[in-house]
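We begin with a single chain expressed as structure tokens, specifically the form predicted on its own.
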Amino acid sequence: MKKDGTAGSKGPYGRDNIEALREAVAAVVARTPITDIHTHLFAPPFGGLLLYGVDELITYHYCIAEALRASDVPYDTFWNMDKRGQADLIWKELFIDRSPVSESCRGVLTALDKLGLDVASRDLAAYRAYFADADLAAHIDNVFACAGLTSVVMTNDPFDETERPVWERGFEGDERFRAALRIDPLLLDWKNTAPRLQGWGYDADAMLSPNARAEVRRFLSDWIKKTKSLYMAVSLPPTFAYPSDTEYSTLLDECVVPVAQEHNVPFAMMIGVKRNVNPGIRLAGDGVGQGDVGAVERLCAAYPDAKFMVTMLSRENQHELCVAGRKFRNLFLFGCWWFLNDPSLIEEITRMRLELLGLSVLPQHSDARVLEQVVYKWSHSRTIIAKVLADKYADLAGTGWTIDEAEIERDVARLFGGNFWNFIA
């Protein structure tokens, strides 16, 4: 064993041992540890936004939206349920009534598997009692070992009444959760959220006065000392533009892009999500929408000097993105966002960004809202990603190069977590 932790060389490996190549790979893709760059999950401080559990694993979203489409209950009937009642329906109806082949379903399956559950039985009361005689604490550690974790990137929201206390009051941060200071009302309902700073002891009014986008800057500043956050975050629709003339837009040129390069923290958008498209089923109606790549290039272009990191929804986007990210190294491509987290879409998008920019990429991220999704979703990809950096290597064999297990080591290090820390550094 070397001093950096690594195994030291093995191989090399070349044309004349590609099997043994793909072992390789795969073995150290599966050990190699994950900084996960985008999540929802939340440090057992901040209370209830701490979501765990099975209950919770079958009523999120994903399943909500499928469960619906197969059952004919009233939506309304739905939401009156309590979430056990909720679960009780989407289990009958996507894990008993039909084979749970979707890949939110499986991903149920997975978590459960990885955590010794017996998924075989189908004992939903079983999962159940497993989850409530638990130690919160110890579940998590054994959360984050199953999948392999190092740290996840929370979305830190100042506007939600529920964490916004928890900021106030000191939290002190835990090494393996990490802050991303989200700012959606800011940049997209900047008329509410005027009045909410007013609130707050910030100037700012509704008319973006100068005096108020000082005061926005303020604000940004402090909340980023406070949280000590990594990043700062925006989720974005398909009409997004830049530059406009929108209050985001000012907002974006006077107030974010000069704090994010004053702390040197990075911008996030993703871009491309449809809000309400269906009301009736809630958080679960959100759609889909082709994005302006074009805003992207312009906002990169205008501002060499600050950093960007961007995923977008639709598949539709995901060529253009990878052929701006050639463009500008200012620009961070990273994760197969919500409807993209399926392993064909993974797949080729994966395989799309390491034949365009190489492995100056992040190609994954959980978003995970629910504890062991990151159990499932980091099972899942590191799976398509072995298979995606074997089939590069092998490519390289056939021209007659050889590499040998360092430095795979030291890509797939740096596709799980170093190109991010190094582009925040």
The other form holds:
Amino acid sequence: MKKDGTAGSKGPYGRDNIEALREAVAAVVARTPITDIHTHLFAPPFGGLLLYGVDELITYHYCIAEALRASDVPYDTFWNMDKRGQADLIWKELFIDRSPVSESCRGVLTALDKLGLDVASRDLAAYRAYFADADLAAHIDNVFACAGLTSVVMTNDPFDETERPVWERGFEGDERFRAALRIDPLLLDWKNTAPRLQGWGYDADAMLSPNARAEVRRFLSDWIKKTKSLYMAVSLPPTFAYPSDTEYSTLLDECVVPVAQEHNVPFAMMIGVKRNVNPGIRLAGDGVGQGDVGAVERLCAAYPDAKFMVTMLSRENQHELCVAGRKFRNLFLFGCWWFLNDPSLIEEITRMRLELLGLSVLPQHSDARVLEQVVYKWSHSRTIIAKVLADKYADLAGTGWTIDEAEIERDVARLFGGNFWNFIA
Ligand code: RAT
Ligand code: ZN
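Let's see the other form, the form predicted together with ligand RAT, since the form predicted on its own is already up.
So here's everything in the complex, that chain up top.
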């Protein structure tokens, strides 16, 4: 009953009914729909770029890294296998010869289980048959429903030769697969990017003359419009420095930030990846290093009217980044990225963020590269977010504060996407 006597939200919950409070939080977190703000998934018109199915799940690069530690197969032999052969090897090494306790392996099993497959059977052939028989459109609906997603944000790379033509043919967008313009080559490999821009009709000389800067702005504007991107994004190394005597620093000041402001889109920085620490294992060969939160602070201070979304890869950066978040309303913290997407770390980081920043963050994104991964990543994260949030409400209840179900729903809706939509509005 509501205070005015009408039927409505359940509660209030407080110090006298903590267990009911915890149950209510778990239920709300379990049913609240999510906007997944960073994935590597694609809408069906992108064809083979949308990865799905059990062989893709097993050959996720997170699993490859683990399998190539377990196995002594030469890297070249592994890479010369077809996808199915690679999946067979990983399945044997990580699921049959030892128990699949890592988060990446557990994730494969959660996804299969939630899609209704019998994980206890360990019957890889049966899993393959399930996906082979699936109708893709219906399967996507099912996966979105299973994960409780309303939409996912793709990672859209105008420099990718497979993806580019789909946009150029006039892909109009999809309500469930929203776009984000990914610009790593522009910022991190300017020398090789300038000639490509020239080839596409942008008069951008490698010296970054004033004219070239204007042309880069035109390129970014064109692609934001073409893709209806919700934000621009880059993954950056731990050495990222701002301001600095680098091409990317100039490009940020002269091109990216002005275009972000003009189109009112945030610029997302994912900081801390050391690319190719072990090139032999390809995509699985990237590592992590501690970044400089000062670079983020200086960018936020230099452009108070621009919006920055940041996630950092190193655990050691998380506290400093939270404190930076307290200083800048134009800094939006999101997700437990990649090597941080593990239960113990998600819990630690989410707790720290709520304690330092209240409900003003977006605790998680999936980074899914394979469609069904959203099922496991969100199932695992929902459990942890519910636990942390319930602890925080219980602490409040200890003061005599009470909360009702509608307020819990409001808070969770913010954490599962509302804060993002407000930030970009
Ligand atoms: O999480 C990943 O799968 C990484 O390989 C990267 O894609 C990273 O998330 C990125 O977007 O750079
Ligand atoms: Zn990613």
